[in-house]
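Only one chain is included here, represented as structure tokens and corresponding to the form predicted alone.
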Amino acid sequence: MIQLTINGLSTSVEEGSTILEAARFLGFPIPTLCHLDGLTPSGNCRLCVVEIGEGERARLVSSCTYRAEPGLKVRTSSERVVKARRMIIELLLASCPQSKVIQDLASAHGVRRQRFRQEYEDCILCGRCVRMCEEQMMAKAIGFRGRGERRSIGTPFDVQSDVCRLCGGCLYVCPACQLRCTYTEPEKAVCGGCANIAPPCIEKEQFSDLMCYMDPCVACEIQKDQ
């Protein structure tokens, strides 16, 4: 077993784990897009960032692929880390804006704005299609293709694959395919219809290290209360 510190607490998980799934034992929740369970861990999205270390040498991570080692300090929502998850989501908006999925996400991390060059295209990236193909529906027929801005997925010279099944798996796991948000103004990159009420206790927090991470959280629902 490993020993190691999350948001404050020790900790013991099995040799091997991520820090996702020891984070998700105790109960912190880390937002993942391009994770899937019975997937590769890939790390391409880079929403489940935590910090690890301390001081200068602290770091940023992706918590899907990162493997817990003894005495590793870990926090999942410092202020530094929801900074990025925030920058990211932006990312994602301006790649496909209405994918209700991450307008789901922008919601929930407080994203009211995009200040990104909008390119509403239909495809992030994130791989998950193509690791269904490959691992779950042992098929191979589609994978990533080119390197940079020309980067995309599809079959080798688009040319239709002869190992698709049509099955119909990269489109059930694409978080881009799944549901397509709604709203009527394509100019305006967040949607807002989703949106819930910031929590207070956030933009308060005295300790940098360790931001909000109830879910729900607990002085949201005592104001709701009174």
The other form holds:
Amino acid sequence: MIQLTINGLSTSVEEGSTILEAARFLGFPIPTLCHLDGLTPSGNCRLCVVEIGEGERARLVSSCTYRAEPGLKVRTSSERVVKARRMIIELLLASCPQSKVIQDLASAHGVRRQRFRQEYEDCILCGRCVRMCEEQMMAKAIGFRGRGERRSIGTPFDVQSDVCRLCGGCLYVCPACQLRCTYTEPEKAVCGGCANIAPPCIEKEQFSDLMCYMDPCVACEIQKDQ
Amino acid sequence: MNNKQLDSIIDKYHDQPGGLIGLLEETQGLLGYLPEYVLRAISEKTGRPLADVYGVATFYRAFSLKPRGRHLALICLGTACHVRGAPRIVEEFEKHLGVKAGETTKDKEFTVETVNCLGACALGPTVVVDGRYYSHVSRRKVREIIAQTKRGQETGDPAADRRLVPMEASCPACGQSLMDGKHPTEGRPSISLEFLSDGGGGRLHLSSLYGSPVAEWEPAPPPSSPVSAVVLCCPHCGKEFESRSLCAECGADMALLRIHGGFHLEICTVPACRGRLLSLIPTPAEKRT
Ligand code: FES
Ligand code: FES
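Switch from the form predicted alone to the form predicted together with the partner chain and give that structure.
What follows is the whole complex; the chain from before opens it.
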């Protein structure tokens, strides 16, 4: 067992547990985005920042990947943490404002504006879908591609993968993805989640909005706007 | 490429952790690029998910999924080169060749690509064409570089060839200059070293132009040594040159020479090997005593 202090409360957790797990055990909320129980933590989104250490040596780390250490002093909502967290949310808003998950985060943390160049990305590269596909569905049909600015997630060569079983797991765990739905190009479909259940989008003419299980479906809303 | 060739490459790297990069490198060396069917075959034969293979192949700039032209021009857009006007060099290349960066000309002669730092920032803007470094490239020089490449790299007077970077070498142990004006190569003083091998010893004169493969052995190294390493030492103090790393091409020891300006040059100690490495990272400070 490892002894550590979180927000002044001392607790002990099993060896190998992360700060996030320890904090959740004590009931301290830490917002997360790329973290999902059952998937290996990857530390992609940085939303789960906490401050560790004291004085000069205090620093921010991502709690979902940082393992608890004996004697560690953790603060989950110090001023610095809150500031960093809001900045991260602001940046997420700048890249993917249409995501319900991100909007909810913004409102929960009182982020009311976004000062950066507005983009409308359909992916925040959190990698949940990649890990879902590999670790839970044992398929690894999608992965990260490219690097830097050109980093993206998708199937190799952008064609439907041989190993994809159209389970829709990637869509299910995606915090941003309503727009990644490839209903317009079914042969390139990454997930096919909607085609599996009821294809509201693909044969749109025959279905009313009400039959869409994605409520509201952002893809439809955007089409309506145009 | 036939299946046998691919199989033998795969066998070579199969059980090495991290062997995928070497595998892709070698395959690309054979084909010039990585076609889709090859990546699929690699994934099938190694049992790695295609998404992984594709991810690695698209991550590194060195890999290309599209066929490349006969000549490859890499233009550095790293920070140092960028502030010295590299974007304009790219424009100039694009204008002269009529393609965008990342594309290949219709006649399959030239591929223009950009990279993010070649590790030669002091020489920027840096351009590498077919493995030759051009330093301090200006817009005016671009046309010249293209013409020179088309003419063939090996023709022309190397002394006047500004693509090659001249070096001044000295011994890291005694600090004396290794430059030998009495034995010029390519019109410049050569870097002269002493070598010892099973069959005796002699002098080795290396071209002092970085990027030039010229090396003259006096007398010619014994027939056994094309494959085995020789001992390289300083003609002044007689000390053997220290080895800090192994040759990337053949795995033998590399001899470390000091280059004027705080750099160092490493040369492979196997006579048949062309392995040379100019490191523009300052020489690690001498051991303080
Ligand atoms: S939840 Fe920890 S970095 Fe995303
Ligand atoms: S920035 Fe061009 S070589 Fe480093």
